[in-house]
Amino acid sequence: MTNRTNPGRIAAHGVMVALSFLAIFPVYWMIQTSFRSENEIFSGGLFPAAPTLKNYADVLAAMPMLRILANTALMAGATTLAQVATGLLAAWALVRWRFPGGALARSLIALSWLVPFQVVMIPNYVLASRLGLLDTVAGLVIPNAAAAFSVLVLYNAMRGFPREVVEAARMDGAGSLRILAEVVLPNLRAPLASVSILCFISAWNEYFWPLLLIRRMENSVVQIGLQFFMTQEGNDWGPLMAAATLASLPILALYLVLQRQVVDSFMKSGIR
């Protein structure tokens, strides 16, 4: 009996395509409610009967959902970028040098992790508001520049990264952070795309912080933005839905041009 007919592959491969299949069902069920008119919300069949794009004019109507979709991308790849280039200068410096309290710094930069937004979320709040940066995206961006898991994943992938080659390239007179640019982060392209992606995702899809800080529709932020559609009288589903899908795209789209990197990372680190 080949690999190919054994029992035990075949029922493994049925778990997986069935925790698929329960996976994407609430995307596709999101995406499908878009698409129908008012009266049959609550149908229950798997297709919209009558498909119509209501649902989409209604949300551009309701809100700038377009200025909305900017300032979460401006905001979110702002965060993504100050968050990698923390995490990479944080985790070169942890690597490269050795230094009295080195150990101590990775212990306590991993312990940051574990601390909750809403323990730091006043603190943040008041600073921000003495600076002026209140109902801003610099007032988003800002306090989340560093991230602890960047910088742990990053100097993980460091750390397996060949010493001999770092000290070539020193004695060929390269200083470090050349070297940091030249030769190491080539060969970081995997670990730099999941890492980019992740915070993306997190930096997309936050809520407190805008929530506390972003006073003005204009200035709001994709998740505050679908709250407009959720009501004590109750959510008004067909927007809401249309909202939600307009929000995902970007991150779908993001995820596609850089599959083959996140896949291949995610391998190679058991990220997860």
Second form
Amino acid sequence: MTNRTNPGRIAAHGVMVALSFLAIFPVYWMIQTSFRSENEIFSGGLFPAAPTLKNYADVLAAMPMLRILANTALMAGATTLAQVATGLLAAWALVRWRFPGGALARSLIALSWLVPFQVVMIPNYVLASRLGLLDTVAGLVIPNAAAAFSVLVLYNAMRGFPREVVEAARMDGAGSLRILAEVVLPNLRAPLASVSILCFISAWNEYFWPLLLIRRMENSVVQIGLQFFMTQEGNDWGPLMAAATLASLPILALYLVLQRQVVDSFMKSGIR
Amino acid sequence: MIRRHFLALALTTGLMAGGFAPAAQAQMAPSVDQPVTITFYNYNLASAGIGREATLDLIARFEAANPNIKVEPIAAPSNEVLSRVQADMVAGLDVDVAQLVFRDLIYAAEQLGAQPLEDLAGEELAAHAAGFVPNGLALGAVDGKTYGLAYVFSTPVMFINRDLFRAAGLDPDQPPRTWDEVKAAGMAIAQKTGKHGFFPGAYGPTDGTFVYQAIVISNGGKVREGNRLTFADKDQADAVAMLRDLMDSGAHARIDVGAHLDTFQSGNLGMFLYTSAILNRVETAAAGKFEVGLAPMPSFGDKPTAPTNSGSAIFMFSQDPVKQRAAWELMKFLTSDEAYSIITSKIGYLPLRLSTLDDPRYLKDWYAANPKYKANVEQLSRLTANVAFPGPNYRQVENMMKDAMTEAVFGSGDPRVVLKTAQDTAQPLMPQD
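Same protein, the form predicted in complex with its partner chain this time rather than the form predicted on its own?
Then the entire complex follows, led off by the chain already shown.
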């Protein structure tokens, strides 16, 4: 009996297929519901009887969805860049230099990861208000410009980098920033990619801070936009699913473009 | 939910720590002679569709009629609008007019500095309220003063799936009038069609407390007397025990409490007691699938029903005399005949001014074309104020009551014991006399 026809292996694959189906089915249901007409939303069946684009038209008519998506992309992109940049520099400092209190600083950064954002939300809101950042993308990005998560992941990735190579570069006369940019960074593509993707997804899904900070629909982000179809008097499932589908597309596109790198980087950096 | 409570607690602490306290009363300006901008916190604006469009229409009409007043609309979902108001007060921003749900009434009056309208606009308020439905002004009153002006609201009505009634051998033109008849009809639907009989929108994540209160008050009960909780007392507990009896008999659906509206819209529920504000949504979902009927809420035998109000009131928080005048003018406009013509016909809430239903300039034609609203309009003569809880823990107390009621109906324990245990646990969270 070959390994390929081993009953245990077949059973394992069966379980994986079933789990994959469970994972994909809600996404499929979201997409097919977005093509159902209003009086068909609660009908059973795997396919809409009379597929319609009305829900998408309704979403685009009810709110500036494209602008909201652009706001979200800008916010998530800027937040990711800021978190990766600050994480990179902080991790480099912690790895490159041994200084009194270094271990304590690292511990404090790790501990700060455990503090829920809700704790600092109101002081941040008051500060954002005083700085005139209400209702702006900058206000969404600045309080999230540094993240303990990216510092710690990049710190762990850099720690494994051979010190001899760094020392050799230093003896060749390279400064710290040049060593970071030209020697270390090219070898950190996998963890950088994984951190960037996770930061982007986390920022894309942010809800509470935009809910507090944003005051107008046109300045809103997509997670708040979805809420516009959910009220105490019931949910508009058709437009809600259409908006959710539109909101998922950029993340899906990002994944499709970077699919191989994402999987590789998650495996290599130990993020699963 | 935990996050939401945490946020509310943090904001309350922030208000206290910041030394926030209601300012002394100022004399409202007689008119607005210079351009002024006021903020309007509104949850209808935080929805996509007719609620938002109608509200923006109202604001545009108001600004056109009051060229010196500009309204800055600020949208927040109904569950979050209080947090937004609190956060902006902590941040030192001007909060002028806010639409808050009735559960926040006492908190807004006693902790947030909502203005008592009698003190600011006594005679004007009396003149403006003359056309309200009976008890209309009482909906937003605390200790005899009006802090919230009832704005968009509705009462519980019974939605009927007329097709399921026919399939169960019932006459949809003779919907149940009493709870005994609801039980019989619910059992018939469950047994003969295999679908669900009855469900009240009184439980779950959406705000169903007004439905629950409408049921217990219709049985002569009250959920509190002053600062003493009474939701486990006899009449109230009897009302909950009646729901439990419906459940045990099979007349009451045992479904996900968050999916009641979806279950009715899917055609799988015969009777659904909930706000009439969902009528447009229900009719759209039912089109081509089943026929929707409406009936008044059921009664306990011969006792008159006491429909309570869902929805919201508008509160004034302005401190500046000129802004107070601008805010008052906005509040008057939003509760005027013209505004209710839009609010009722476009969004589906009830008109606070019944004369609009007979006036061809306002809702007469619309009412004639939409006779289903009659069941709800008739209930307005018995409109009873939804009871808000006092003190800083009011939301926890209300949630404990709601959770206990849900457990009493859906669980297996003695419903009266479940309610009493919850009441004893919640009482220390109420203000001390």
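Predicted model only: the values in this text are computed from it and were never measured. Positions refer to the first chain, counted from 1. Rigid core: the largest C-alpha set superposing within 1.5 Å between the two forms.
### Message
Superposing on the rigid core, is the Cα displacement of L249 between these two forms 2 Å or more?
### Response
No, the C-alpha moves less than 2 Å.
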